[in-house]
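Have a look below at one chain only, the form predicted on its own, in structure tokens format.
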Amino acid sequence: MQTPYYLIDKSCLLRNLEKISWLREASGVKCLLALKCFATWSVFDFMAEHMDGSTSSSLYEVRLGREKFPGETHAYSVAYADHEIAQVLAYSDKIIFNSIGQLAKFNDASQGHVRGLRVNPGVSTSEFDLADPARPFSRLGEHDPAKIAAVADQISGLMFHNNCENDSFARFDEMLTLIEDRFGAIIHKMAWISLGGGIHFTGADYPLENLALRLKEFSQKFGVQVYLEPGEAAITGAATLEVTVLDTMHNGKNLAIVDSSIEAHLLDLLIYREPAKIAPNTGAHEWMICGKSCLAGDIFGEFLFDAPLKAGDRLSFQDTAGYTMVKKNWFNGVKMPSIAIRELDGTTRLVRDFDYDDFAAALS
């Protein structure tokens, strides 16, 4: 298959999919996989054998969840456009508005549908100020408990988003014990409440039991149902970013040339300057991998190789599911990798090829 392209392995997938069920049954909760991280639908029957349904933050995620992933279809938006809303309502389950102001504004329009609210509570595990819900002056939900309350019997449920890559029970338990201590009184007038994502929960080393008694105690405190929407925590470690080297130089570093981009097909790599990975990562021969558009800075990181890079070698880029496919961009026009997939039984079959009909088709 040429490279470049997305390779989805269902096994690394159903390894996490196995801790989501596990975590359904024994907690009481219900997961919707947060499609702003993955909106591949070519898996998504398959990841609906172990999930509720899908939850969305747009009029095309809410649709697209609607048509193709069975179960539940929750809608959030930061804001809903009026010529939007009413086919949110018709594509969702649930919808949740971001303020009091939105929940005002479109009272009438979604009269008999189920409402929610976002909530801040003010404190997050997000370790980038860009990504952090909680920083000084977010837009992101309502903080103020009393309003909150003012607008209690027009909802019947809450959603709480203020985890981020939380990969410590500890610091999740305290942060839901902070959120009872403030909103308790009104979560008591609730029929459901989200906690969001980024719960690093189906990762190799974590206290999935402990969890699960945490949440199954939440919900029976309060008499709700619980929805968590993991995104990551769903896809982490299911995908590489398959790549060819084209070239290479020496600039006083060993320099490889691959027929991808940083900036075009792991953009949130470089928005939050983090390499990207490769495994083993071990050898006595350093090179920096480096990408093909024009920008100086589109550098994939530095590893170690057993042997020189010469080209034609074959680079795998790991864990590439998340925050990926759903932000691949045309810039330098370069070649947008095509996606694959490694089912079960060990084949590759290929689901999405990308050509110049679809860069011209993105274009006017």
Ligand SMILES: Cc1ncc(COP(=O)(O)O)c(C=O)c1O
Second form
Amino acid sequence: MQTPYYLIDKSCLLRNLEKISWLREASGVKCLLALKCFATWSVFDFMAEHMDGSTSSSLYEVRLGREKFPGETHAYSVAYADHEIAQVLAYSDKIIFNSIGQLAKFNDASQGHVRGLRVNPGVSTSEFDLADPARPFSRLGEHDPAKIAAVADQISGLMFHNNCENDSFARFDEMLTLIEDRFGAIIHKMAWISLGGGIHFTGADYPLENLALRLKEFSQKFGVQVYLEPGEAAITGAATLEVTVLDTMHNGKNLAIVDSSIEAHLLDLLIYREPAKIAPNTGAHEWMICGKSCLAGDIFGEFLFDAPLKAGDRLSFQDTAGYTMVKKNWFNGVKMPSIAIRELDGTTRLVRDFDYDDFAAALS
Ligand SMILES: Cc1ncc(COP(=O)(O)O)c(C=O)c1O
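After the form predicted on its own, can we look at the form predicted in complex with the ligand?
Everything in the complex follows now, all chains and molecules, and the chain you saw is the first one.
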């Protein structure tokens, strides 16, 4: 198969999905895939065997969820436009408004639909200002309990999303207690609560049993159906980006240029200034792996290898499913990676290729 391509490995995906299934069973929570993180729909049927549906951040995502992901379809957006609302309602089972203003604006249009409101508890676990929903002056959800209480009779659920790559159960527990203390009276009036995504409960050492107990206790205390919206936790470790070295140079360091681009194919890493991952990253030869776009800083990172790299060598970037394929772009006209799936029996099939026509069609 010609590189570059993203390779989704179903057996790695299954490891996460089995943990999700266990959590659902043990705690009664429903788990919805957050399409903003991963929207590669060729594996949605497979994922849906272990999940309850999907959640979205726009009209197009909610439509994709309805059309491709079996189960419940939640709609959320930071703001809906007038011309979007009828379709959003048609494609969704529940709509979650980001503000009391949007709830009021679309009150008539959404009568009879299951409605919720996003609440911002003012705390989060994000280490990055850019991704912190609780950053100062945040627009992500309503924060004032009195104002939320005043519209509680118009909604049946609340959505909190304040965990970000949180692998600490203790911190999750602490923040949930804070939510209970601050918003408990309103939660008692609700039928369902979504606790959003960002909980790294599929990680190797995560105390899944403690999480299950805590969620079950929360659900029973308030008499609510609890939802989680895992993105990253559902797909972590499930895909690689396969590339080939095209050229090597030396300029104080060993440089290898590959047939991909961090700017175009792993953009999230560039935004958060994180290196890509290569395994095992051991050996005596250190190389800087660079993208083929003209951006000077199009650099995947510096890694160790057993032997010097040369044109034609194949490399594999690890853990490239989340916030990557959804953000790929046509910068520099670099060939967009194809998408391949490794089945449970080990066979690999190509599910999507992109060519010049796709590049030209992205603009006009
Ligand atoms: C509302 C909401 N739900 C779910 C998610 C998924 O988060 P993660 O991929 O970290 O699990 C996000 C991520 O930004 C989000 O904003």
